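For reference, the chain that follows is the form predicted on its own, supplied as structure tokens.
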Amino acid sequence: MTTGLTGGGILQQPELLQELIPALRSVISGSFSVKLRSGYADPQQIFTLLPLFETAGVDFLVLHPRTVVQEYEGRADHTVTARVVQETGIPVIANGDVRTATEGLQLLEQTRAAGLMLGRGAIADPLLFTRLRQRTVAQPDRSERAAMLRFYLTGLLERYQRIFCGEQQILGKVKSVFACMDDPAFARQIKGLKKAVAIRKFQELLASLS
């Protein structure tokens, strides 16, 4: 949770925004969106800030409709997704608890949403974006879901080896984006993964995961 006036957080004060956000479009020239949830607390907050954002020229909105304090409990609820679409004439990015082609699929009619924007889902599942722009439904088999799983920790071990230094703090950061992968058909492995104290070793796993 963000405890201060940042991110998150200035929904604590939105008086503050009726200042910030006419004055970041005034020195922005390009296009100019805000991310937010739905409120801090109180998720119908939202709708109390939507003239601020369509009187300040906000290009779009990109919309995760828990709250705060919420975190990631519960599910997102994009009830109020669809009411702010309905509610403005700004374009609505949906956002929360898209892990599947069909889920967003059914989101964006649902919704009218004018687009989604992926995290989790797509960390768990980097081909995500491939089938929902092609809008294939049907979700790869496990040889498709391993060879897609080396090819993307493999360049983010490469990437971050060029960033990072030590194989601790290497291996930890590759290892943080195991938080979102759930596929229980590669529990077994992704354990193994967890465990590799080397580069070397990490690198043999992931080689083998079939």
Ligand SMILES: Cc1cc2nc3c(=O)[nH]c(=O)nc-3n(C[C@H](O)[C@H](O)[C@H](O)COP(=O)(O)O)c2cc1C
Contents of the next structure:
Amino acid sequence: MTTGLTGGGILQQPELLQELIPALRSVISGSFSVKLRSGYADPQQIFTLLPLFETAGVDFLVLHPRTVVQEYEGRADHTVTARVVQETGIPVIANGDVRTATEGLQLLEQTRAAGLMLGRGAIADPLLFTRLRQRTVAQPDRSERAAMLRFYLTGLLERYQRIFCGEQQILGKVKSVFACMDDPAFARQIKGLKKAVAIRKFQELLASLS
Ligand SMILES: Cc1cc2nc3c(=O)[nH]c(=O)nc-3n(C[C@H](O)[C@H](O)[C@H](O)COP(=O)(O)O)c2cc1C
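Form predicted on its own done; form predicted in complex with the named molecule now:
After this comes the whole thing, all chains and molecules, with the earlier chain placed first.
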């Protein structure tokens, strides 16, 4: 949780936003968006800020409807997103807990949001954007998911080897994506990959992932 006035912490002193948002707007010639949580501790706080965003000329909002205090606990409350969409003319991008294309499309329908922002869901499945655009299957079967994981993790490993040094650092960076992966069907394989302390071993395990 942010303790100071950075990030969502600034919602502890919303009067600062009255100055900050118009000042930023006046110097940003391109599109100016605000990404925020629903509030610091109160999930209704966002409604008190909408008039400011409107009069300042914010182009669009990205809403992650959890409070700052909540961190990642519970579920994102997209009933708040739907109400924000209803109450403001500013386009709203819905963010939070979209893990599958089906969930994302339902969320768009339920909230009437102008779009989606993906975080952890896209780290777990980079094809989620393509799935949402309905250019590939909504949900991969086991063999497709296995092939995707092999391709994705091999690619990450190759790229991280180019920009980081030392097996532990490189593997640590690759393994960080597992924090976003919740694949019960591959739990055993992911556990094995997490335990690998050598790149060679990681590659062997990856090659046999099926
Ligand atoms: C690895 C990671 C890095 C993030 N970095 C930022 C950031 O720099 N700024 C920000 O506003 N949110 C950041 N977030 C929060 C996400 O943008 C998003 O609001 C949140 O994870 C909820 O969406 P999700 O359920 O799709 O992950 C980050 C999230 C993750 C997982």
